[in-house]
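Take a look at this one chain, the form predicted alone, written out in structure tokens.
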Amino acid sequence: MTAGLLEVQDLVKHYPVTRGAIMRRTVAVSRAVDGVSFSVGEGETLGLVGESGCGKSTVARCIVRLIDPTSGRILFDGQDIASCGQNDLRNLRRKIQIVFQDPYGSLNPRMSVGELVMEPLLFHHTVKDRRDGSRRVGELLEMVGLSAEHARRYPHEFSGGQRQRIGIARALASQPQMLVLDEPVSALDVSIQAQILNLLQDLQSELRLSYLFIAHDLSLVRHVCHRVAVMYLGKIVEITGREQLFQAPQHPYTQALLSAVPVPDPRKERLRRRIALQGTVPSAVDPPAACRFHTRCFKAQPVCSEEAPPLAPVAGQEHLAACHFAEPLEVV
């Protein structure tokens, strides 16, 4: 893992699981995030892919500190995210902001949009007062896509596709260096999603933005990232550059996910071969021992339920998976 602008080391978050209605007892833990760790470079977009409940949110949450870390350590610009005081945090909090998954769920509908855009820009004080903030809110509306007279309606007259480009200018306020995309697109129409990933991507080359973009639709991550991370059950199992997980994926789980992405060539499409993986996702609470992916995995062998294999280079030093039997699957 190569240093960069973000570098999440050994970051883990488990939530208690408890029972009785009055005398409540922690009687196990939920292994959400498990030992998970990446970099994301300057103008960079990491891609973080997985199954739902994989703990792709979890690990968002944790970078812009909403929840707390178990333990672990999240390094942006050289400074602890997980372990600094409030004042730092604030300070950070400037720096890195959040887009979340739901335009219609992340406003405050009672706020007008240029109420919603200037509360971040007067609490880290970019602006020197509110005839200011006025002015910079109808600059970041036109940023995204529209217009300054947008600042004097609220969420609810928006459609949700305009709704998220509210909350990209509102994570644009504080003049971010990077912004942790959660899903951002997946609540809308795939034609709304094409122009919002546009807009990301002119907005990256224009302001040298790195990204998190968490996404479960490979073909947009293909589309956006620069590398990609595979997660599973708390882990990640691979990471490394776009096209190199694409056409040689190494991981037995990445392969499984590759093939169900559809090929709009109808030729290719009948002669690609489908991996139906067996079993359901395996709980958090009680996660297989070893390799996490050994009960539906079709290279499954003992030393699997025995030994955890390491996140570890498979082929080159910028392609690393965790498998013991890791070999590259042609599924596109």
The other form holds:
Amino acid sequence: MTAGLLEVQDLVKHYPVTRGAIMRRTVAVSRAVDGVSFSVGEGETLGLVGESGCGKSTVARCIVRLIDPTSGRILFDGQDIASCGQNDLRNLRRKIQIVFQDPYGSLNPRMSVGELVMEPLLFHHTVKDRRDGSRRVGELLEMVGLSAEHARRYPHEFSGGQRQRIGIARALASQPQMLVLDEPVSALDVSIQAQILNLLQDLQSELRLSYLFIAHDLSLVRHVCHRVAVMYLGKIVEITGREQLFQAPQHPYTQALLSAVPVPDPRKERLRRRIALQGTVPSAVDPPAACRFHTRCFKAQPVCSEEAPPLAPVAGQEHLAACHFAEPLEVV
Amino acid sequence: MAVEAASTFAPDADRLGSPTVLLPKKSLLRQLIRDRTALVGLIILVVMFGLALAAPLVAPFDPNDADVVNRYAPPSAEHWLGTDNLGRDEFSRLLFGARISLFAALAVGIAILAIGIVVGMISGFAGGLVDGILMRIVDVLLAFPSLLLALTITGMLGPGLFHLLVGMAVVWWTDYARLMRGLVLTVKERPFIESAKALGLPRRLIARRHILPNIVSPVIVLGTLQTGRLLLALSALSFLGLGVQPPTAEWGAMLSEGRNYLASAPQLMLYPGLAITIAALGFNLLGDGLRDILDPTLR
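Counterpart to the form predicted alone, namely the form predicted together with its partner chain:
Let's see the whole complex now, leading with the same chain.
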């Protein structure tokens, strides 16, 4: 693959853990994201999966600079989002937008739908004036499967799925090249999830958008993503194309995750071996030394707690995994 | 690719202009009329303020004309509400008193609203040291009995209506500041604020377009309740001789004057008391109606 539209290089976000109200001092750091690198090509969807608290939302927020990363580079079209000034940042924000998880909270209840979609249009000079804007608002609403008449209504009059469509229309208003989708469907009913996913796919092919799709549901990821990165405790443990990941996962954590995905065929399901991980996710404040997964890994050897495995090619240049004992295992 | 000419412009905050979201697009007046509660409040206030403004035209007598022979007169065709202890026409005094009471309460109300909103917004937004200092000032002011503090300040400045208003404003803005700060802190953490940030909106636009409209309704409700309270406080301070000086007519002053004749002529306290109550009721009803109108989820 060629150089991506978005290149994240060694992204780190540490949160200080402080004590005391007046004499505030830092007693530890929480390593929410600890050296994450990936790239997303033009028109491509990269899935970022992992369980709660593994840092995937932190990555999303760093990319749109809702929070400042501790270190690392986030190159978008060659420009560094992580370190650019306010003016460049505004320009970048036009090109890279985010859709949030919570369709109920992420729309200002006091603004009509039209006003919500109009805001980015006017702010980013995508339209000449309000009249031009109203026309464009109608187009955008129709583009996401609503109708132009909805512009006069207020968010509370819509269902969750419709609200998420409004959120998407708002994100698309500034004509971005890339959308960061932070669990865009996990708050929705399954039947609505499919509609939103199909909408996202249609929009992608129509507008040649790139997506960073954050999810914790692997079956969703399989449905929409071209490539998938698996995160565990602030690090990427495996990244590869969708089919390779599902057919020949290399990292034990990925294998354990996939083995938990139910298979619709009961006969196959009976023959499957489920990998049950022991214990819970360690704290990001004091992560295990070397390989972060060794405390729960069914393959762990002494070397795993002494030497951190690099994220290196394991089966071809495109399939990277961070494990000393990476080997494919059919689990789905 | 979807990037063209538009990129040559810098994102522009001013184009977003006034917070049209603050007020609904349909004429506010029309909605007020449709809401029965608000309508009653509105009518009360319009009538009262109208009568106050038109007092010199409407009042049958000069409010300070004493007719000593005709003291404590009962209501009659000539003196609609009778006369007071000096034989002054009670109705005329109520009308002229409204000019001072209503407008003074409104002026203080607006002043403390402005101070409170600004301080509260700054405190909630800035956080840290600024927040700490501002809120400690509020704590100090709240720790004093407010009437006593207003009294002290006015006393230091010297008696007079304007000084009284200053004294009251200095003391009573704290409630708004506290309320605003709390509301800003809550709204600041709601997801749509993050969404506005992701859009690239600068902080002052986020404050104006996204935070302020979401906190106006409690402030309006508090404001209407406060104005009623201010009306009473104003009267109390006038009674203590710090504000309006006799013989000027003012509801509070009339109320306290009437106290001396409570046994013989209770109507002298009843009329200004009723006037204050009805005015406060008008403010409350209007505030209630406004809250419903300003909240789109209740529409």
